[in-house]
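Next up: just one chain, as structure tokens, the form predicted on its own.
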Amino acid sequence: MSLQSTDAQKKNSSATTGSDTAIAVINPATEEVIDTVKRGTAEDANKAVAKAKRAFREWSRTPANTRAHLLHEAAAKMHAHKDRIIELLTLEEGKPVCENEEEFEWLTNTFDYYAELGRHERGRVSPSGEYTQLNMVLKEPYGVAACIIPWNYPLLLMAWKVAPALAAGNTVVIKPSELTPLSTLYIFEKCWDHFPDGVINIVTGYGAEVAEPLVLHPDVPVIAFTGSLAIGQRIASLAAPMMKKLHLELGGKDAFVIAEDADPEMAARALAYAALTNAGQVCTSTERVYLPSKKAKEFTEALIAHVKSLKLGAGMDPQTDMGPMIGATYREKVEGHVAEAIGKGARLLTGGKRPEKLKVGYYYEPTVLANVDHNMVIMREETFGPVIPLMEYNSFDEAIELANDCMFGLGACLLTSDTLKAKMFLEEVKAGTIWINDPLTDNYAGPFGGMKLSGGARELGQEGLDEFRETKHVHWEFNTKPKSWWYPYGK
């Protein structure tokens, strides 16, 4: 099967021209090559920025209603290509089709949402100091926005950046992950061809060779990135001398607290979904679980029974509950975290190995550990895999302290019907999103982002649009006579 991605890149100069070296895109379920894309260079990045910069003046002047129409048209074209987009996404990324159908809905709805929000307002009028004056606060596009996209949700997280950036009047250069570029390139060719030339640009390649030149480019004032803390820190250090606008959504180590009143069967299903969706490869995956000591045995037994019932397999198989991990190095990291925890006294309850029946593909069994503590790497650093570590607590105050005992603050979950516990949790836990009884559900109108080392960016909602707009204050005096307080002071 071939995407003909290289042909797509040749047809449109906004895509990578690249070096002669190709990057193989691997199906993580079969370890087979799906297709190849060009390995971009710094020269490609520079050309894309130049093209985006040339297009910016006209695009920023384009009426908001026109921009909205183009964004809506993009969403409509994506719907026309839905089956192919979902197929490519499943083959290159690995998660089940049903999860990619949900990602597709987020992709199209995000474009539709920001199409409307982008023409709603561009600032405000403030009360003036004098009757003859007008004070306005204007929100304006920055210019060229570099959008550096991760592999785990390559279309959703692309849309969360590109749609608001375009709606605000910016042009964009997209750098998809070298692991999952195919679905983005397909959309570029089939669904964005109606945008003015240079408004949307794509450069494929590796981070050091393509993304860093974008970060360092003087004509790129905004860097929007989702990924690891280490790469985010690298981007921040490179961009700091130029005082660029940084839109960084970094790692997570989300806590999941189960209160005593929660139903064990419901808790097992909610927890498994929060921890194992996309094989645990979600920035908001549950990676730390806190159980009340008095009911820990009951909750644990329900969880193990539910996890053991899940089916591993290729994402294209409709019976699959959990697909493969994205690659060998990512699986090895998970194996290292689990081994370190067991070496320090953690107890393996289920999983903890590669499935014997699936010899090919980057699979790892959904794993449950007990007797963990915060001295273990698996409770401190982002694991990004299908592991559920369980730790007991004796009081709800202790549970909140444990939830906050982390350098990350992206999200946190709570299961309870106790309204006082819910209020304590949402007010005292330091995380950008708090889920109570409904883990990992997002809202187009609600901002998504983290606290602490998870980064301070916000995507979705009004906040997501404002990330791509800078503020200007306009003070306008209609009376052109000299002011009494002007020089000279001596008169």
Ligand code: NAD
The other form holds:
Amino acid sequence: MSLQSTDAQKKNSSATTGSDTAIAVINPATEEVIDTVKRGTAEDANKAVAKAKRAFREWSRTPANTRAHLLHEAAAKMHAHKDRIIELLTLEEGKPVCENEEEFEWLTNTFDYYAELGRHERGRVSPSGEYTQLNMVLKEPYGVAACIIPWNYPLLLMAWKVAPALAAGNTVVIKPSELTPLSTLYIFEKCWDHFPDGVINIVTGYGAEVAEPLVLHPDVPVIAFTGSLAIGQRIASLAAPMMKKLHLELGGKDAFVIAEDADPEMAARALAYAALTNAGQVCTSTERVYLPSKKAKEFTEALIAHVKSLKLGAGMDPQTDMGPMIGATYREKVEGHVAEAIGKGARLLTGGKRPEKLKVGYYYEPTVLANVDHNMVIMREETFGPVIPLMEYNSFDEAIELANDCMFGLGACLLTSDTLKAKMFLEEVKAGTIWINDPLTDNYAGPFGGMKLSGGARELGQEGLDEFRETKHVHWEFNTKPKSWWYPYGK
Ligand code: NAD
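Having seen the form predicted on its own, please provide the structure of the form predicted together with the named molecule.
Full complex below, order starting with the chain above.
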């Protein structure tokens, strides 16, 4: 498959803006074209699946130890190319370089983690009915896994799918986001060339043109998708009649509850981090905040002071706290949510506009709103931008009810030292991850995923490997005499 070189020179935005055959990749901090990639077609998707299918049998037979060595080698090669990978990621995605250093650690550690988990076990032996029998539960690879990736964590979310899929013995076809394909293409060319041909494949392009053919392809039994609710629903409707294994990681609208006993300074920093990391473009970004009305003033004042101190700028500048948003339409959506909330009575405490000093780039000021309620879109639908809406509650029971009053159930955060409140929250809030006093800290061994419309898939941990393995029960009798209960029933 021909792939555009990812080492191309930075071009002026007027030079290339995409075409029938190419897609321009834009730096969101400058609005300039960084490079172009191939605008893939259904034919490209079909060719990639054919290669992956041909490679599957040999790869699934490859000893788990060998697969582990190849995955560790991939991690080592990515380390050797660390600086360029982080640079490309920062240029195309926009978040600060320190956040991309962290994403890089997740990328490589995930390969190392699943290298080991993949050779640990492949099922279990269960007690059998008779001494002469053996009952085994085998975990087997599905075949070709399509891995469809969003732009907000292009490498981490790719690794969370590709590493377990390969460790389990599947081959993969990766479809990176059309907004952020460059770092993945670079890794494919420089860091994965030691895998047997066809084990890892990439197709670039728009979702409808190149990812849908993967979803519909009869030789792709697993669709691993992270992205928006609307596209997840479309994929589900296309793939469900074909009985495919669907691994869907969709949107979120995470609640952040601050209990009365929390310290305002600590709360301000934790909250800003949870809501503004990656300019609020994290599936588990805090998007709804619930404050105790008795101490709302103190918490709000500390938050405003902290948010106002943050520095906006390009991700490549090490002084930057918050980078641009990914693109114009995403920023317009945030502006629409803020305007609707203000129109319904929300109070703007800071931000709420594009920064005057940054005329170029898709920047939006970190924004705090008060006096919001659940009739506003900003408290119901995913905003995916740097906005912190504050709502007051009168009792902790009410805070839990408000946290659960949401169609999504991805993550939820709580700040408290009150152990009973913490226990209530972790048991009663419907969310795939609960963070208490340390928002948005994930763990390689801790399954990550959602409830309700956030999708039911799990990545990371043992569960993340099992998403790419199907279960087979084997019943084996060593005594080859006929059984007494076989035909004929009559004497
Ligand atoms: P998106 O749904 O627009 O796109 C995701 C991927 O799907 C892209 O590669 C895109 O090209 C592809 N796609 C588009 N149309 C398609 C189609 N018809 N068929 C198949 N694939 C198609 O999402 P996005 O804007 O890239 O990412 C942001 C979204 O991702 C947010 O909603 C966010 O919450 C979600 N997200 C969820 C998680 C999670 O773990 N739950 C993590 C990160 C992001």
